[in-house]
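First comes one chain, alone, set out as structure tokens in the form predicted on its own.
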Amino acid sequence: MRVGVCYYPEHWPESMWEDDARRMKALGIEQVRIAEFAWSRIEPTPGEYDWGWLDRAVDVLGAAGLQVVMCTPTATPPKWLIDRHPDILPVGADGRPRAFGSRRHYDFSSPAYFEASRRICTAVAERYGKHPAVAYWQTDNEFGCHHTVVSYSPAALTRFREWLKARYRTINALNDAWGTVFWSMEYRSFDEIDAPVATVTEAHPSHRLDYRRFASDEVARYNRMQVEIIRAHSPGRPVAHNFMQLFTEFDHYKVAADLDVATWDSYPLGALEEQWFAPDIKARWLRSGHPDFASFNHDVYRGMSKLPFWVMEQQPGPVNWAQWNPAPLPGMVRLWSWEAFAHGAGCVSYFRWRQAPFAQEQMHAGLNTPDNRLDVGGQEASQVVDEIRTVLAANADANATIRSKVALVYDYEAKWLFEIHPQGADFHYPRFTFEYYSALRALGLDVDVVPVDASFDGYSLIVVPPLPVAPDDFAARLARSGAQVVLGPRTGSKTRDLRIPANLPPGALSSVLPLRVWRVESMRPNVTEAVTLDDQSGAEGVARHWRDFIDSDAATALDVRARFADGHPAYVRSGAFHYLASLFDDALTVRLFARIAAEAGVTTEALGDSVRISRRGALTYVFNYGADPYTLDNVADNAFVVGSREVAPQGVSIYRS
């Protein structure tokens, strides 16, 4: 457990650097990320490098006892490079290049940019690969930010056609897989295929899905190039990338496979404002963030990181990029920091050391104000450092790796497919996945977030949000685990080529769940369907967004546990497999998960929506997002390492389990 900070020496007079480094070290900061946006200073003129300033900055930080996270500066290609190769700019769906003047103005498929990136990455890695102060590396910065994964450039189209050739081998195989006989869309060669954009009406869904798959693979290819260069010139130093919160435009599992550390940038208040949450939810958690949002991302990135994951950028105060930008409540920066460690983070790095008084992010807070005084976030970071020392002194295994009893399956391709074929405008895969996760956390459960190809051995409860395309061996792996399995609606509803399965949904999963979904419907946001549990409680709830119609004859072989008002099954069970035919309200979802968890032998604890508990090694962490104190029962007073039995609003308590 350690803390870090993001620093931009090029933004400040060199006379400030030594004092900044001294104060960082005094605050307890151990690692400093630099240079991710510094290409124009590193190479101000084509082929002419100015290393002096960066050499001195690295030396100053190293002399203060700080470890440097050196970044490749490819997120911001300089103006001279764009002028030389304007084809580097990505092209939007409107056919227009996206211009120079901000950041991430490049196309992953551009051959000119690929080679320019290879050259600058090699230069930086050769220069600093074995510098004693450089302990870690970061590739680029926030791949895909500002809607830059998908480009419709000529270069992207050329590479897409090559990608299709590799996938399908023959044009006849592609025509058959896509079903291009529909609307007379058959192709005679791969060279006839264009990007699926600017069509009169909806472009072919299989075409669109493959374009998303292709664009995702381009990100992985680009990142792999950088990682290979770094490993060649800086052996033994871990390589990271900073992913974004709940970002789903490329397959992060594929990119993380080439990394040592998956890191992410945590901005809970900006995320709350920008995501799907209803106005009353946004108002309630305005200055704290939703109690499950940061932890969901922690668990996503923990699951794909070889070494302990990091938070590369932790929000320290108000940000600048959401529609409205409130200030965190006192204590929240501390709470967010400890919550990351409770989920297994190796480092929490704050963005940034000092608030910039110029340019696009001048309203984005740092640990210090623009006049160089420690801000509230800086004070809370200092408190976290003191508490880390206390925790580590009492528990050397405070961040020990554990495996949860509960797994949640998370799939990027599912999001793309439902975006292409929503059937209902608000069928939002990230939202429904998050709601399942939130229900599990409200029951006091630690959750491992895993990909569809994970091993499920050792789990007692496996929860699968709507998963349209399931791998061929998915049912067998689930059954072999011996766990209780919950499947959301639309699971198994499509084949890999985006067709309806020949035997209807759930397709191949019918081997373990013998049902037949013969009709579906989507529901408007102001429409719900009543649901009643078929148990002694007779509890009721509502179905939202979607409804699967389960064949009544097939349902006779199933245990029907809940019904819609018209008598159709809403929740059925077959052995260890549970199928939910809709998305239910939060209270009903929590109730069902609690019942299934009990059948799985997993103990739950009703926490409500304000308090969250996490367990790492021998420690239990308690976080209070609410407005009222929360009292812990049945914990000895001498068990507490941080805090006490009464957890104040925005408070943290840590005790020996």
Given for the second form:
Amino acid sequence: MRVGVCYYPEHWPESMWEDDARRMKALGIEQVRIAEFAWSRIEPTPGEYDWGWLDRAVDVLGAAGLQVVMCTPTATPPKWLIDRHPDILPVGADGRPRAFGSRRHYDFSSPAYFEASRRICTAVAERYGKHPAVAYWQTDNEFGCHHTVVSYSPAALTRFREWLKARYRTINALNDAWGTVFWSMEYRSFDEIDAPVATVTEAHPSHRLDYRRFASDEVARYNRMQVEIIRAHSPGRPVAHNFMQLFTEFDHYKVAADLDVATWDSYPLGALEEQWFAPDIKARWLRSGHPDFASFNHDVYRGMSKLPFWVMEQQPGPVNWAQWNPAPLPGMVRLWSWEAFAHGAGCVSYFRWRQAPFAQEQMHAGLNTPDNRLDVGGQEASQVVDEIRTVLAANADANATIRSKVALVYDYEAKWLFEIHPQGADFHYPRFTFEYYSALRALGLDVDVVPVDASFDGYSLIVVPPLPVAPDDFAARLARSGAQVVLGPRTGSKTRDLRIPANLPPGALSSVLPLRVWRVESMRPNVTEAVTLDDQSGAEGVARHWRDFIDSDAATALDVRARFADGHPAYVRSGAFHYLASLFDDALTVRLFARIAAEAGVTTEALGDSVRISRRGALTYVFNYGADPYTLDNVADNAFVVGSREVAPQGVSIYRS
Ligand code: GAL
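With the form predicted on its own in hand, show me what the form predicted together with ligand GAL looks like.
Up next: the whole complex, starting with the chain shown before.
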């Protein structure tokens, strides 16, 4: 557990650097990330490098006892490079190249950019690979930010055709897989295939899905190139990338497979404002963020990181980029930091050391104000440092690895598929996944977020949000785990080629769930269907967004546990497998998960919506996002390492379990 900061020496007079480094060290900062946007200063004119300033910056930080996270500067190719190779610019769905003048103005498929990136990465890695102050690396910055994963350039099309050839081998195999006989879309060769854009009405869904898969693979290929260069010149230094919150435009598991550390950039208030949450939810958590949002991302990135994950950028105060940008409540920067550690983080690194007085992000807070005084976020970071020392001193296993009894399956392709073929306009995979996660957290459960190809051994409860395409061995792996398994609606509803399975959904999963989804319907946002539980309680709730109509040839094998008002099954069970035929309201979801958790032998605790509990090693962490104090009734006073039995609003308590 340690803290870091993002620093831009090129934004400030060199006369300030030593004092900055000294104050960072005094505050307890251990690592400093630099240079991710510094290409125009590193190579001001083609082929002429100016290393002097960066050498001195690294030396100043190193001399102060700080570890440097060196970045490759490829998120911002300089003007001269774009002028030499305009085909580096990504092309939008409107067919127009994006312009120079902000950032991330490159196409992952551009051969010119691949070569230019190889060259600058090699230069930086050669220069600093063995520098004693450089302890870690970051590739690029936030792959895909500002909608830059998918490009419709000629270069992308060329590579897409190659990608298709490698996948299908013959054009007839592609025609068969996609079903291009529909609407006379048959192709005679791979060279006839264009990007699925600018068609009269919707382009072929299998074509679109493959384009998304291809674009995702391009990100992984580009990152791998950088990682290989860094490893060759800087052996032994872990390589990271900073992913984004709830970002789903490429398969993060594939990119993370090449990294040592998966990190993410946490801006809970900006995220709340920009995501799907209803206006009343946005108002309710305005200055704290949603209680499950940061932790969901922690658990996602923990699940793909070889070394403990990090928060590479932590929101320190108001951001600049959401529609509205509130200030965090006092205490929230501290709470967010502790929440990251509670979920397994190795480092929380604040963005940024000092607010910039110029350019796009001049309204974005830092740990220091532009006139160089410690801001509220800086004071709270300092408090976190003091508390880390207390926690580490009192607990040998504070940095323990987390392994939960509950797994939530997470899949990027599912997001693309439902986006391409939603069937109901609000069928938003990240939202439904988050709602399941939130229900589990409201029950006091620690959750591992895992990919579809994970080993499920050792879990007691596995929750699968709507998963249209399940791997062939999915049912077998789930069954072997011995866990209770909850499957959301639309699971198993498509094949890999985006067709309806021959035996109807849930396709191959019918081996464990002997049912057949013979009809589906989507529901308008203002429409719900009543649902009644078949248990003693007769409790009721509502179904939203979606309904699967289920029947079964093996009626006796299916236990119908809830029904819609018209009598159709809403929730059925077969052995350890539970199938939900709709998305239910939050309270009903919590209720169902509590019941199934009990059947799985997992203890739950009804926490409601504003207090959250996490366990790491022998420590239990309690976070209060709400407006009222929360009292821990059954914990001895002398068990507390930080805080006490009374957890104030925005408060954190940590106790030995
Ligand atoms: C991140 C990005 C940073 C900065 C920050 C502002 O998305 O990596 O460079 O722009 O947001 O909140």
